[in-house]
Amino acid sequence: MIKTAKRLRNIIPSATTEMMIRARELKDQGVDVIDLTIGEPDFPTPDLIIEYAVTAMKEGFTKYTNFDGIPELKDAVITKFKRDNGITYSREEVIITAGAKQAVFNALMAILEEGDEVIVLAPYWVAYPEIIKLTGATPVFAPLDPGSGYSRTIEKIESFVTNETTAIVLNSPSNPTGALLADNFIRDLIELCGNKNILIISDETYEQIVFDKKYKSIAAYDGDISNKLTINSMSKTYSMTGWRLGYAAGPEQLIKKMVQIQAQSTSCPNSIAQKASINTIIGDQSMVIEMREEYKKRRDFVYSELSEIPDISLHKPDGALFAFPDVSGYYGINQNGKTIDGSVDFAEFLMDQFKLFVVPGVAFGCDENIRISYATSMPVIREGIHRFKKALAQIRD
């Protein structure tokens, strides 16, 4: 038997990917499946971006690039941060990566050692704890309060800080809740982390998918980037998930270490995607606005429909592509000889009985909930909500 590394023994597979694969397998078999699992925009990549890529290929821009990304794209990212967030970076403070996930991975690999701890606000994106564990460090989960819009007092967060705390990971608006962290909480957190020499890693992937409030990047609160790493992506903003392009900006010393790691892993991001992203970032942003308006219509529909269901509670998503209803009011009930004891049982009930796929909340650190994605068409969403209501009516009966 081939020997494998011990560090992989506690790594949990992505629940979102597993449910998506199961849904696709049934679809391939001709089953009438409704898949509300994956947070991937259903919009095609805009034609203009594809044209940028075709031009790059025709011009022969298909070779390796600098490990940290091409200078022109770095300049575009710098322009974006100044335009959208009022933050000034230099080229040395920016790295281009193969998606936002690689930026998270590079950063955590660069700063963590065995024995270190990273505070992860819960509910959390499924990849954060697993990447932390891969480094040999320990994720420490700090639960947020759904009753206060997924916020928390800074005193509660501070209670999780130890001498081993190296970083804290933020994701706002959140996958899976769609919640934006409150201004006063972020200000208090910045002060706490500054006093304790804790790095703030802010995953701002869903920055451009915010509906009713104005988004503010973490570094824009005080203009100090010395202990803040801001991560973003082309994937969700421009419907470029398969292009695998992200970026990060922060202290030059940290960026250099992230480049070292990238140089020995993926070498460089995709050259064609990089070239296509330059004008995408600095050009007309009307495509972003149009997609956001459609997401808002879907959000409003999902929230309105779920809010009418007895014994369901949920925070109205401020942004992102997900609703995260608390369905624990339906736990403890027997269905077809099996008791629904948690989010996995609940999701399997929906899957087995109604061919409706959602993601169990336990994957995000919250077993009371399920995640429903509205990153799909309105007909699919409508049918999904219809099946969801039928399922709950069956449980109640």
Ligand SMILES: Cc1ncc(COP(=O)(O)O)c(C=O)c1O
Second form
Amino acid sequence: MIKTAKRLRNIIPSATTEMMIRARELKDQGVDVIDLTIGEPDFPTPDLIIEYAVTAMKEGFTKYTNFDGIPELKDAVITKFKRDNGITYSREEVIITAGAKQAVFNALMAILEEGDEVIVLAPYWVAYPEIIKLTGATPVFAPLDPGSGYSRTIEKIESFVTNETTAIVLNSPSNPTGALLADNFIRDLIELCGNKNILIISDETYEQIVFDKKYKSIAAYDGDISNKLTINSMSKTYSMTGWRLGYAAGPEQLIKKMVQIQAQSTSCPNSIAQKASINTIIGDQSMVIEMREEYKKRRDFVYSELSEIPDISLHKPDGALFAFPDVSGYYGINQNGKTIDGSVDFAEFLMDQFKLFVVPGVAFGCDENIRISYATSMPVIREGIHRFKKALAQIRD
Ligand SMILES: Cc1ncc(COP(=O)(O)O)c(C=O)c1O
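Right, the form predicted alone is done, so what does the form predicted together with the named molecule look like?
Next comes the full complex, this chain leading.
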């Protein structure tokens, strides 16, 4: 038997990916499945970006690059931060990564060791606790309040801070809730973290998918980047999930350590994706606006339909690709001899009886909810909502 590392014992596989794979397997068997688990844009990567990549390959840009990414792409990222967020970074304060996930991984590996704690606001993106555990540190979950639009009073968050608290991870707009953190909550968090020497890791992957409000990057609140790491990605903004390209910006000392981790893991991000990202970031952004408009139509539809259903509560998603309804009003009810006893049972009921796939909220630290993705076409969303309503009506009967 092969010996494997202890650090992997408590690592949970991604529930979102697991559900997606189950849906795909059934679909391949010809079952009429509606899959609302998907957390990636359904649009093809825009042609222009593909052309940039083809040119890069034809010009022979197919070799290793610097560990931390090519300088021209760092300059494009610096231009983006100035243009969209009003923040000025230098090349030394930027790292290009193989997706936002690798930026999160690099950062946590660079700062954490056994005994350290990281505050994770719950509900959270599934990867944060697992990456924290991989470093030997401990995730500490600070629940947000759905009643206040998934923010919280700072006193409640402060009660989770100990001498071991090294960092806090923020994700606004959030996967899975779609909520933006409230302005005053962010200000209070920045003050708290400044006083307690806590690093703020701000995952801004869904920055460009915000509908009614103006987005403000965490670092833009006071312009001080000394304890803030901002992470972003090409994945959702430009529908480039498979290209594996993201970036992070923050204090030079931290970026240097992240580069060390990257140098010993992937060596460098994909050269072709890097080259194609330069003009994508600095060029015309109309493709981003078009995709956002389409997501907004879907968000509006999903929100208005779900709001009509009795005994469901739901925060209107400010952004990202998800709705996160509280369905606990339907728990404890017997269905064909089986009691729905939490989000896993609820998701399984939808799956078994209606071939409708969603992700149980427990995967995001919130068993009252399920996550419904609208990163799929309107006809699929319509049919999904239709089946969802039918399922809930059946439970109520
Ligand atoms: C909050 C959040 N951060 C990061 C990622 C990963 O992004 P990337 O593809 O850039 O690694 C995801 C993907 O689902 C996400 O939801």
